[in-house]
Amino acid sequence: MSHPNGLPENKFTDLLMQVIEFRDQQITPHVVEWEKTRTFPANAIAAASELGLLGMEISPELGGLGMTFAQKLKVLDVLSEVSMPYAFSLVNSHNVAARLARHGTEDQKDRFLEDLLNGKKLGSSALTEPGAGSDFSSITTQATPEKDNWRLNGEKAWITNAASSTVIVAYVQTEPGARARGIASFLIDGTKAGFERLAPYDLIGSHAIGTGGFRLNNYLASNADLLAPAGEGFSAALATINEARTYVASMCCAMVEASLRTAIDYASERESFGRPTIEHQGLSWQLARVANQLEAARALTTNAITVIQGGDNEAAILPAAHAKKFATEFVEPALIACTQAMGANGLKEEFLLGHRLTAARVTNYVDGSTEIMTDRIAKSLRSTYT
């Protein structure tokens, strides 16, 4: 939940300071290392926490910043000029810790909430299943009452911080066959007895979001982990996906936005036929259509901030599916002509266009595909334009 007025303008603007030098420090230098290595970064991660980033729209009371959700999306924007992998592995473990600061109770807080504000530990939140992704409401993971605890079993697949996360919310099936309703919620301790960690995916890039599953294996729960009653769990997934949405748009941005700059100063400097090659009109033009949609790409971001800092879900669907769909269908062509203007050259690993790329891929899928955003529009057309 955003705070309406924030942390102070000035506060502000010196914090995105900090996030830059410690963005240029402790990311930048490292960001080709985990690729080559398939590394995710946990303790660079956890190092967040020195500015108070794994708690930015938590309240202050309770040991958060308390920045606005456009705020937040600043710094996840400074983040993502240079590892959007990393900045969405941030966002997903400060998420776990807003959900509890929200609606957990006074003893999950206690059990888990520091923890996850000083980075000791990371937080995942569990949906995807091996045979359930967009239809949320299909999956079979399972929780079996058994007195004043339950049984979970089930298998979790396509998690952000997997490779690591030990407090996670996990999603679970209490009545088979009941689909939506029968959705409840769970805080799983990844450390314990019946929790079985599988292998990181193998993935073509952005190693930083730490993708993997997990499996329950009758998994012992008791009432005080249960998050999300059985009936409120699947309302409770979606809360915030206009949110999730809305930040992987503006993360699309601030990639393509990195790599224009970067595309634009390249060719203010290389020369070809004797003047630089931004002065040649078929490579300027191809950067001013990046630049065009950029700015689109930004304006239905920043409709989707306001509506959503207006308080209104539902009114923010809309919005924050014509962001998502839009950035992430202009973000892989955008950055292809920010590299084709650099030519060879661009493939160089040290300009991060490559890196950029492939986390540009994953952003046709996480919090809702492309497809789902494609069909969120396409079901609201009578309503809006008749």
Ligand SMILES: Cc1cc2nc3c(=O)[nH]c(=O)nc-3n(C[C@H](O)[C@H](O)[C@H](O)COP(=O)(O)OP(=O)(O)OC[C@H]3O[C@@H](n4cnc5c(N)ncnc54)[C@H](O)[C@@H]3O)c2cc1C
Contents of the next structure:
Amino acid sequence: MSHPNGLPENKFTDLLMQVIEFRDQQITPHVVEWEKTRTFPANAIAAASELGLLGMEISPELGGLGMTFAQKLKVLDVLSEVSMPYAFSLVNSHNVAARLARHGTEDQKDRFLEDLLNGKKLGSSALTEPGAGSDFSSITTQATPEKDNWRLNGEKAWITNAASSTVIVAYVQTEPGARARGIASFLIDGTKAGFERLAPYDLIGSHAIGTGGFRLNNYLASNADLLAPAGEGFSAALATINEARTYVASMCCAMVEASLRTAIDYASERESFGRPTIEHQGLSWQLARVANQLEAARALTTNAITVIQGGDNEAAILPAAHAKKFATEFVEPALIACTQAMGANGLKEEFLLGHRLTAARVTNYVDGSTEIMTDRIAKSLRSTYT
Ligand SMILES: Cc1cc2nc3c(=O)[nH]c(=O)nc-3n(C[C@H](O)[C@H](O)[C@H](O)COP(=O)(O)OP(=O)(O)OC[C@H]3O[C@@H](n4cnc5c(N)ncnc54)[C@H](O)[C@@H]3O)c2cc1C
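Moving from the form predicted on its own, what structure would you give for the form predicted in complex with the ligand?
The next block holds the full complex; its first chain is the one shown before.
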């Protein structure tokens, strides 16, 4: 949970400098190699625990840093500048720890929290299935009650960190056909019998997210593994969705800002027809358009952050949808404009523009697709603008 006061400003500034140093030494040199070899950098994610980044928003009493939501987003932005997939993986593991810290029983915290905070274990949240994505209520992974246990069967797909996570919040159906009313969530131990990890996907990029799936084959969960009972799982899953949509929007802004800086530097050095290319109006106007949209995306994101930090989740639904829709729709054309401004050199991997482009594609699906954001806004039209 976000902490109202967070880290004192001077402490946070110091930490941010350390995050930049960590990023430049332990992430930036490997981003291209991870992509080429389709590596899920579990060790590099665990290494972020040295700075406490796997417990950013968790209270210090439970071993976290006690940051505000806005502070967490600044850290994620710094990481996203070089690898949004890395930042996304990290925050997804963090989210499982945060959920346990907030809603877990003492036993659940004892079993998993410390290892999630020190990176010995990674976390995932598993809603999506091969046959159910946007329509979360239609999941069919089945939890059947038995005398002392629940028997879980089904398959999850497109799960961040599934390449190696072992602490998984899995959403299941307890009553076929009951949709949201029957959804519960369990803490799944990825080392136990009945858990079958599937091979991570070969994608167009962003392999550092470690996206994959798993099957539950007669997996036995006890009542001690129950996180949200039937009827509460659906709302528990969506309780932090506005925050997720807002950090995805913020990550888009970070990727564009880093690319814009690179493009401006390049176009200030590169000459054509006797002057720096940025002095050709045809080129500088393209980058001005990127800057203009970046400012708009940042403003929407800042608005969503402010509402979220105000603590009213209901009031945050629309600001988060506006921020994510705008940011995920502008990020790809903006990155392409930056690449174009660098001529053929923009295609070189070392500039990370291609890496960011595939990550930008990913932002259009995670935590609610762009169409679902549009639908959310559309459904509010009559109540908002009458
Ligand atoms: C890299 C990556 C990481 C992910 N990580 C996770 C994770 O950690 N946990 C997890 O549970 N899931 C995760 N997902 C899955 C993600 O949440 C889903 O991709 C998303 O919910 C969309 O579901 P879908 O891909 O099945 O598309 P579908 O729901 O099948 O939709 C297909 C298309 O139809 C559109 N569509 C659907 N319904 C409507 C509608 N009502 N109106 C208009 N258009 C509509 C969609 O926007 C989409 O364009 C991840 C996905 C990716 C790509």
